[in-house]
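Consider the single chain below, provided in structure tokens and representing the form predicted on its own.
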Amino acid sequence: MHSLDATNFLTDDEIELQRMARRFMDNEVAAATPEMEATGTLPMDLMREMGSLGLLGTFFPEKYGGGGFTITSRAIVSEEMARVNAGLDISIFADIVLFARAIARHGTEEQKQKYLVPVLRGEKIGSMAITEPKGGSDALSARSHARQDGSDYIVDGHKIFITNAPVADFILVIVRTEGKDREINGGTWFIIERGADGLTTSQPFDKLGMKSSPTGEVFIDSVRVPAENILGEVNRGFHYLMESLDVERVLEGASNIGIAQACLDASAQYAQERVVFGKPISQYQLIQEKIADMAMGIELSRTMLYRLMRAVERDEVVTREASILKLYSSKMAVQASSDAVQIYGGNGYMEEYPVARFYRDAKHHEIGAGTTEIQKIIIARETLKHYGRT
């Protein structure tokens, strides 16, 4: 167990959640890394687990089977997740924190009970498709587009990095029916069922890593969607999009956490046990500039990240917030990662040890849900809002 946590923003029963996450992913989790990682495959076995124990929909209403927790929870979890599987964590991001939340948020009672219930339980797996060929953060540039046809639309498009498309039940999907291109009005998100004519999905992409995380594209192809299968309100769909991007940059940094602090317990406890020049490397001071390093990253992120966690309880505006922490996390963690396998030395440049997976799945997150640049445009922005005119 490693020594430094959440507790001191935790209440008792936040901490017990904590508790229980953590042992199920040391125990459970842990073992079916090596066949996740060599298949890209969700086990659905562990899914239907993690979803009887309560730990995909925490933060649900207890009604469609979730937790009743704040969303707080869904950051406590996700951090002991990606410390030992950040590959799973990105797949339960997409199918809990995009499909599921969104389903919980716009959906009608009927939606709730076919598709939010189900991938509460752990039973289904759904995915959110945004990013097109021709542009990922520009989202508001989607060329795929619906028309409406007596009570159905038609649905035409094609996404890529799609986390979770090749094995999803569920894809939310969001196209252009109405407005001009960059215009924020005239989005709407259809609900497409696995296996609705018109739909495919390609195989997994074989990625540098994050490897336990099926990545794919979805092909829409004049997809007949009812109008039951609507998200929300037609043509609010982007404003959906933008509303929820704060949360999910904020709990981006939980990931990151998740993944500096695997590389922190590895690299303190090799530190003291490898032995150089008749003594454990963890005495030399360029490896202890490491673990400091790596120690106050994490301690800065994680404080960050509860602070944030409660903002969003209290539904504070934390647009300029959310993306200094995506930002500064991303890159701990992925300096974390770097310094871990020096810290191996030639150890972790092997396969064999967990430091090289640590490395390569945390530049996930200087590219996922925003890249660093679009999160340094974000804080500019933001800040310079305070200062009058831009």
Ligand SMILES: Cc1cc2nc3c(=O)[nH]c(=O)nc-3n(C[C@H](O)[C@H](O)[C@H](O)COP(=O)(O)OP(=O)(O)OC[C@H]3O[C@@H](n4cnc5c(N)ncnc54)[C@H](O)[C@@H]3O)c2cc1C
Second form
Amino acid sequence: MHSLDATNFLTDDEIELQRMARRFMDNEVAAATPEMEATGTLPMDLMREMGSLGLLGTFFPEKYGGGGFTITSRAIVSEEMARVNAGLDISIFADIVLFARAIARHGTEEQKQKYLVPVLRGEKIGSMAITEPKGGSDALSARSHARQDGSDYIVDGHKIFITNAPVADFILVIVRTEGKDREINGGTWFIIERGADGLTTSQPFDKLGMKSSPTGEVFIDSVRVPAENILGEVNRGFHYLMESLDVERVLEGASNIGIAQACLDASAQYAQERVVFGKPISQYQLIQEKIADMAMGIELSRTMLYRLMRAVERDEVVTREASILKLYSSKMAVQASSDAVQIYGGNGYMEEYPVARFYRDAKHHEIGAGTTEIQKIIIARETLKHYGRT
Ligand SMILES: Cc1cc2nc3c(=O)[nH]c(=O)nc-3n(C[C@H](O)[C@H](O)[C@H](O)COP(=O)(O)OP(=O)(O)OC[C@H]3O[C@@H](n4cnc5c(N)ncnc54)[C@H](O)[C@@H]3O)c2cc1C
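Form predicted on its own done; form predicted in complex with the ligand now:
Next comes the full complex, and the chain you just saw is listed first.
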């Protein structure tokens, strides 16, 4: 039972979606999570079930198998998903928010039928590869490149830390097709299918957290890609990337809130049951302080999240606010998970209890989709613009 949730911000249909997502996560995903964490794979039966229930394609047009909701629906589902399994949530984020949304925004009708429809059904998995060994924060310095050969392109490159790469059927890869290092013009997106000659992906990395989500490398060795697999316009790829970052950062707020909500739910229950010095530890003010901090952080983040989601629906530019939410909510979730481990004491350090997983998972969101430092740079730059300085 949540004392607080997003209900105040939602329409009746959205509340219904939230309830359905919550039921599914509690009834189906919670039980599957230990196995997913141990194997680091995405169970395809679970993916297909989410697809058929409409939990993947909530905000896509119905003609492609989507639910016809606004993009706020993804925040609703993400909160519920991350509350139970944040690793699954980042895999769905890569599959749906990164891959499928890019196809829906920039793809041809043929590409939508071929790539979007099966991904929304949960039959195929998508992935988006930007980060390279020499450039994560500095995405415009991509070394991967492509040259034209007749109507095809020959693509060469190496991508790292790519969510879903070890299992993805379709990988959307950005490479330089023109221009100099750090130039915004000259990037192009290619959709490369598993099985293409010269494409290999690594085994999943062994990583700190988000263990349910397979993360790997993509090696692209002179892969011949037909022109019909170019997404959008040639040389406009970095523009598309920059245009989508704000929404991705706002949506990462939902995942942070889900993790923090899980910490609060677990901590509040444990603190009332655990008796030390003759009293439940929830009666000690030092424990209450941690509960209060979690409640405050969740409430503030959630209020901002849904305000920004409605602004995104209206196509408003939210660059500064997206970075504020991403930075604040990721720090908040890391602190909440640390406090949850502390409230559980020795039990918190044991894998038998879920808070150790929350602690490991939360850290990812201070790094992925732009690090904390990069968010600070954006917040300062965008704020100073209001004062006429850069
Ligand atoms: C689990 C996981 C999943 C991921 N999934 C994907 C994915 O699906 N697709 C994808 O493309 N990428 C993915 N990434 C990569 C992620 O986006 C990058 O790790 C992130 O952008 C940071 O890049 P980097 O690791 O190269 O760090 P670097 O860019 O090398 O940064 C190292 C440190 O330097 C700091 N720094 C950099 N520049 C500055 C500066 N100007 N001022 C101050 N500090 C600075 C950074 O904040 C960071 O602390 C994933 C990463 C992880 C861990």
